[in-house]
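Below sits a lone chain in structure tokens, taken as the form predicted on its own.
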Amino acid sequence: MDALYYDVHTSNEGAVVPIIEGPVSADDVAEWSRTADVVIIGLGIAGASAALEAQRAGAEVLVLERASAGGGASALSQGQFYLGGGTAVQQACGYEDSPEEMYRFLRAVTTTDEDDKLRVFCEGSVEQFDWLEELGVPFAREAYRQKAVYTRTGEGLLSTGNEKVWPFREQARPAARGHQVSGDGDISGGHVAMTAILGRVAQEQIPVVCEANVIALVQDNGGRVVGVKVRKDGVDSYVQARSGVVLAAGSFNLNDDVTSVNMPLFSAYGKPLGEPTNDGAGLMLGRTVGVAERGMHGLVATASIYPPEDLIKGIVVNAQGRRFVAEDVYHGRMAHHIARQPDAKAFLILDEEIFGYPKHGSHTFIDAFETVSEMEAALGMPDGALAQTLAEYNGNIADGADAEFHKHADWLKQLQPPYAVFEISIPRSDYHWMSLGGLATDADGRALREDGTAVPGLYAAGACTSHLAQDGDEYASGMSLAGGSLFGRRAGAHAAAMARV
């Protein structure tokens, strides 16, 4: 996914809270330090997106940013983007796609009700991957063919979803969406596409205020959010923004206030990925004015049974025994599903034809075993269980087909003793995660209350608002990247739009 596989982990012993304040009248603010339409907090992908957007509409914009530069998480992250319909990408590379097939797909693979930003989403793909190259994101006419997380050998093209597992690929005609950025094999995409993106924010002289950390919303009477307050080196003041603020201000990963109670399984077990301001600042200022929140408990978390690919031939079963998903889904999927098994326990079977250390995830190697029997007593699974998935899956490979649950013709194989076996589970394995929740927008970034009405004058994008995929079942790598960067940019071109009301 392109906000995992970061090259810094923090883990929940570096968990922090913002400091928020509720949201301030306008009437207690004596006078405003700085005046601009359109004040953006965070300077990451949707919130640098959003600034150009927003200038090169004509408003005047202001840029806080917390940290000491910008870039945030997207800076960290495999540079993945997940565009399709037809890009010149995949047009290059010999993949027929149109906005109808990404959205196709993405309907039959998603739960969420917000399908006119599907439809925004998809419609504005090959737009979206315009504008990244225009900005001097670059992006190879490669593609890497085989099945990885992520790659630095150069392509430009993966495939990064379930496109290829059934059922999607005969509901929709499967095709490589995962853009990845480029990078000299040492430098993460993330780190390239946030060089060139942060570059021409520079180079158009969007002004940008480091190191301020707003800390309170400024309303007037009739509730429509007109600045912000900003603390900088120990110092209050405010910011007035003539027609929106855009909240861009990153996840909540890293706040185990939130994560605690929302994903206790991975707040207690996994890794949240991010840097310490991910803390769900965005989110907090969100709540002060009645922003509704919608997917709270979706994440997605990847400890990939593969690379070496080979692996996708074996079988992963839970502690009964028993297979619960298809081996070649994207790893976000097998997460969710290892997630929902017994003590999230599953493990991974393999012969010693297709025998290999999982590169990503520090799973825990159990054994070699020379029969089913003794693998069976070894991992504590009821007498014959194992025994019998093994015969039901190497009968249906006989017959060509798995009948269970459809993996596709690609990875199918029967398994042979000697058999080996690592254990995937949750709470023995490197599982690294992000949320997918967050606060509510429209299509034009707006964010909204409960009963779907729009708060005046504030927008969102990016990790703090809720994402079109709900959970790791449904995500493919590479969404927070283009959601934010493609989302951030309506906010900012809705915002300045305002300004000239």
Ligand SMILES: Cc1cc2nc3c(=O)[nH]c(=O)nc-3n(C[C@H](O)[C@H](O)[C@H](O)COP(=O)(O)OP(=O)(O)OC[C@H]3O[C@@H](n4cnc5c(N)ncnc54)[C@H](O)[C@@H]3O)c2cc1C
Given for the second form:
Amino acid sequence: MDALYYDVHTSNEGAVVPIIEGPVSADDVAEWSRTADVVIIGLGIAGASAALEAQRAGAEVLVLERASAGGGASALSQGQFYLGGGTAVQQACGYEDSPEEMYRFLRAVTTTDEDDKLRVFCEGSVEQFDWLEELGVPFAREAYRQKAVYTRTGEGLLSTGNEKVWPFREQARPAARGHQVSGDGDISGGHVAMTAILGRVAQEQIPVVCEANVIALVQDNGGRVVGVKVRKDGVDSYVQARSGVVLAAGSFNLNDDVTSVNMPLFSAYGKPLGEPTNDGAGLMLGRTVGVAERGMHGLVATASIYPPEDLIKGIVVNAQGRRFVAEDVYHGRMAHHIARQPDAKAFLILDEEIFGYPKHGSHTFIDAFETVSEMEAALGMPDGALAQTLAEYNGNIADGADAEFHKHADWLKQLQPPYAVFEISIPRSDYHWMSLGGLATDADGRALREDGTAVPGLYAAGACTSHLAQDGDEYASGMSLAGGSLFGRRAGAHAAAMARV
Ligand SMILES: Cc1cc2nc3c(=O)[nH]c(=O)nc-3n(C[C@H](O)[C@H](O)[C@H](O)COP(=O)(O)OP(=O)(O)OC[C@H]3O[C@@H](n4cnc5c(N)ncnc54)[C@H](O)[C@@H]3O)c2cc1C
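What does the same protein look like in the form predicted in complex with the named molecule, given that the last one was the form predicted on its own?
After this comes the whole thing, all chains and molecules, with the earlier chain placed first.
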């Protein structure tokens, strides 16, 4: 069951760099092979959402997809959508939520300065849920109430962020917002979702050309993007876009040139999530016409210590034997903080009562220890450092609270010998990661230059754009699919509206 999530990636050795050419001048285009109002590059969730919305708004749409079929990373994904504000699933499962509570939480946990986009995301969330469900994306009215990274047991809702983590639990009413598309055995929720969405793209007869690799944008003399250069079956041709081109070509997770510069630790030791065409083509195409980039160092990584959730009752320490984060945080936030420790090293300390093997991450079991001093020596920690940490932790818990990091009372217990240790260091475990940075866009998906002005005629959405959460400290699982779909739709709608002016 875990295999899909953890095996679906391509190692850095397989990384490829897309062939992207500089922008072509429209004056040099002798002939347009085809024309549409809105030309969409890529048929993952962002492109499909843009296409549906643009065509429904009356635009003539054409989707160009480089692979032999649509789906992209979206179809490989777990199918978690971060949605809230009071969706039908939240209501059925007894969670009170509102757009304002969702905004309050996301405002507190993220550092984005794109407040308008954050508001649009929260205020549009219920409608976005309804839209997906209307397409046939299935969400069961049942919640999974334990801590999990994802579920394949049919539940439609689980907590996938830091809502119950201090200080956020005091800043916004916690609610589960991870809407999990029902997977089916080995079939992931992402596959189920994209089967429904692509089925609707076909049903609504949106023109899609596969094995069509977009290798350049075409600009007129005023800098407006008016088309694309596409390579199909070894032949290059030009497709004209009367009102807009939408870049929805996915992430750069597999592009070693970009990741080794921007996220060297995870590029070297982690496992990028994605499929071979997640090589940064969208980013590169945007670069050719001066689109700004945001948050390029940002990523979310995971090698969760839970499930089993009892492991959260242990403590996580660095090589100095010091705690540095509350152990009940979202797994991406945990990875973010481990990456910031000396040598990105960390250990999970358990005792006999809560012992179990972490289900994810291939963490290394070090050993069991009768005494703290043996444990310190085996882990190469300064004498007495871990003893002090354990004494402080147990003392705080005796007083009723984790005074240092405010781990929730649900996870507090004193740790007693014998102990057991897993190493959860970034270089020693299997940290799967995805980038969160990318092209800058506004709330309507318009691609922005460094000065904040829009590149006329160009839109971008999905994983080739920067996310609202800038890193694993801020992310909640499902924000990528939800944001890609919601902002993809907005890009499609805006580009379509331009066709009417
Ligand atoms: C295993 C896994 C699990 C994940 N789980 C989740 C999850 O549960 N929730 C969540 O929110 N996120 C999840 N993610 C991340 C999420 O799936 C992606 O960020 C998201 O699907 C990106 O959508 P997209 O439409 O932007 O890109 P994609 O779905 O990757 O689609 C991009 C498309 O563009 C095409 N393309 C690329 N270059 C060109 C070109 N030059 N010309 C024409 N076409 C081109 C590609 O072939 C591809 O079909 C997961 C990712 C993976 C890999």
